[in-house]
Amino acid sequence: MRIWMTGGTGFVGSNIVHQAVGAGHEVLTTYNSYRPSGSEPYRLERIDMTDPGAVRRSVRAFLPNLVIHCAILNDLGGLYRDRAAAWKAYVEATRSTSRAAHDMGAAYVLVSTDWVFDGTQAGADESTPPNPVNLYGVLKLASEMVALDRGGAVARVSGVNGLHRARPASPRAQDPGYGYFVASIVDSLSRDRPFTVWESDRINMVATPSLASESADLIMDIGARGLEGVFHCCGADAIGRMDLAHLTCEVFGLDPDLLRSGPPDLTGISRIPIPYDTTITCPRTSELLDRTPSPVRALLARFLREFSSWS
């Protein structure tokens, strides 16, 4: 299979590339600010995702069977500072990539987020109407609608943790969501440094964690089957931040006495609403892919194996 994708040097995208190349597929991924310096077993192409002509030419030249749109403008505060640029980076980029896939007869998957929900819709499934509370969620929801209107698939991920396959040595930092949360704990506690778990009703306190490599497996399966509609690529369990921190210590063999509790650092985003409870479920995804979501302990154990084989 030939896979053209965006954001393959990012966190989730690098895991999709890793799984695809490992399965023997040919991959071309676009990149923006970061390009791996080594000799990679896939093609890299720098493209302005807000330029529809550039996107169309690249897709036509590669002749893909599958297009996966994973790239985002990863700057929550920056989205508000330049809303026009944010709309282009999210919605118009989705429009360009989905149109190019449609014109080539390729399957299309947009990677989206649990932040399309408002933080009060606990246990939302694939059919639950979204209700985002911040601009990131709005942009993702608008992008979903574009993708679905062209017969594509939307793969929502949640609380993604795991290895960054393109930059595995880069340190991770806690943020108001769940992304990188486990890696940031492991980075600190493995060096015997205390770690303060953020706790506040102003941040994402409860989620359904996923593992980047397992989400990549699911996204690849959705694309390979040419499925349409909304999918939730998540684990099985809802869990709070401190409980996830303690479970991480248990699975990774780290000292839980180094855990602390404290308020979050919301510098630059203090006025931006964050959904509190973004827990989701995946009945449609499980049925169509014939897969059972993994418990959070199993996800952490798989992350430990990946982390150990890398280190």
Ligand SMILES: NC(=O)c1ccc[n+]([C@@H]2O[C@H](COP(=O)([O-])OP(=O)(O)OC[C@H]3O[C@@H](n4cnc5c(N)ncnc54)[C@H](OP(=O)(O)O)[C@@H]3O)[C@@H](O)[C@H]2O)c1
The other form holds:
Amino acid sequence: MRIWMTGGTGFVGSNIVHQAVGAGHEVLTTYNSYRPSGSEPYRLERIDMTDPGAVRRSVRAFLPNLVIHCAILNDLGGLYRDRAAAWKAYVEATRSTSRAAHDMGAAYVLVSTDWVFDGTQAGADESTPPNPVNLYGVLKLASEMVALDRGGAVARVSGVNGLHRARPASPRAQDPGYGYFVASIVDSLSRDRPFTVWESDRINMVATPSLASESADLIMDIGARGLEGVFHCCGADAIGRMDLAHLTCEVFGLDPDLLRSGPPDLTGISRIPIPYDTTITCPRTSELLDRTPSPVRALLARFLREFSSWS
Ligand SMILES: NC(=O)c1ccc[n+]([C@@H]2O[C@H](COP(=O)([O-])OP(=O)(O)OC[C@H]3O[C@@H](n4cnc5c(N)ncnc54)[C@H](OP(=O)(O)O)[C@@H]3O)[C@@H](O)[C@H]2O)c1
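Show the form predicted in complex with the ligand, please, because up to now only the form predicted on its own has appeared in this conversation.
All chains and molecules follow, beginning with the one already shown.
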């Protein structure tokens, strides 16, 4: 397969590139400010996803069977500071990438998020109507509508953990969501540094974590089969932050006595609503892909294997 994608130098996208190249596919990913050094086994093109002409030309030249849109303007506070730029980076970039895919007859997958739900819709499945509470969720939902209207697939990932395949050594920090949570705990505790697990009703306290490599497998499968509609690429278990921290200690063999509990650092985003419980389920995804979601312990064990083989 020939896969044209955005965001292949980011966290989730680098896992998609890794799986796709490993499976023998030809990949072209766009990049923005960061370009991996060395000779990568895939093509890199510097393209601003908000430039529809550049997107169209690149897709036409590459002749993909599959387009995956995974890039994101990852700045929750910044979305509010420049709403026009945010709309362009989310909704218009989805419009131009999905149009380019459609014009080439390629399958299309938009990577989306569990934050389209409002934090009180625990257990939401692929058919649950979303109700975003912040601008990030609104922009993702508007992007989803664009992708779906053009016959594409929406792959919602949730609380993604795992290795950043393009920038594995870059430091990770806890944030109000679940992304990078496990890596930031492993990073601190493996250096015998205490780690404060944030506890607050103003942040995402319960979620259904996923592992980037497993989400990448699912996204590739959705794209390869040319499926349409909404998919939930998540693990099997809902879990709270402190329970996930303890399970991480168990699986990675780290000292749980180094875990603390404390308030979050919400500098710059203190007035932005954040969904509390974003647990999701995946009945449609499991049925159409013929897969059973992995328990969170199994996801952590796979992360440990990936981490050990990299470090
Ligand atoms: N991480 C999670 O826990 C999580 C949870 C739910 C959903 N998601 C979804 O997963 C997707 C990927 O997120 P991520 O965590 O992997 O983000 P990430 O690590 O911040 O990666 C974002 C990527 O987008 C690129 N990018 C930014 N601006 C661009 C532009 N103008 N033109 C082209 N590329 C641009 C970035 O390149 P530079 O770094 O060079 O700027 C980077 O490669 C998003 O759709 C997000 O909504 C992630």
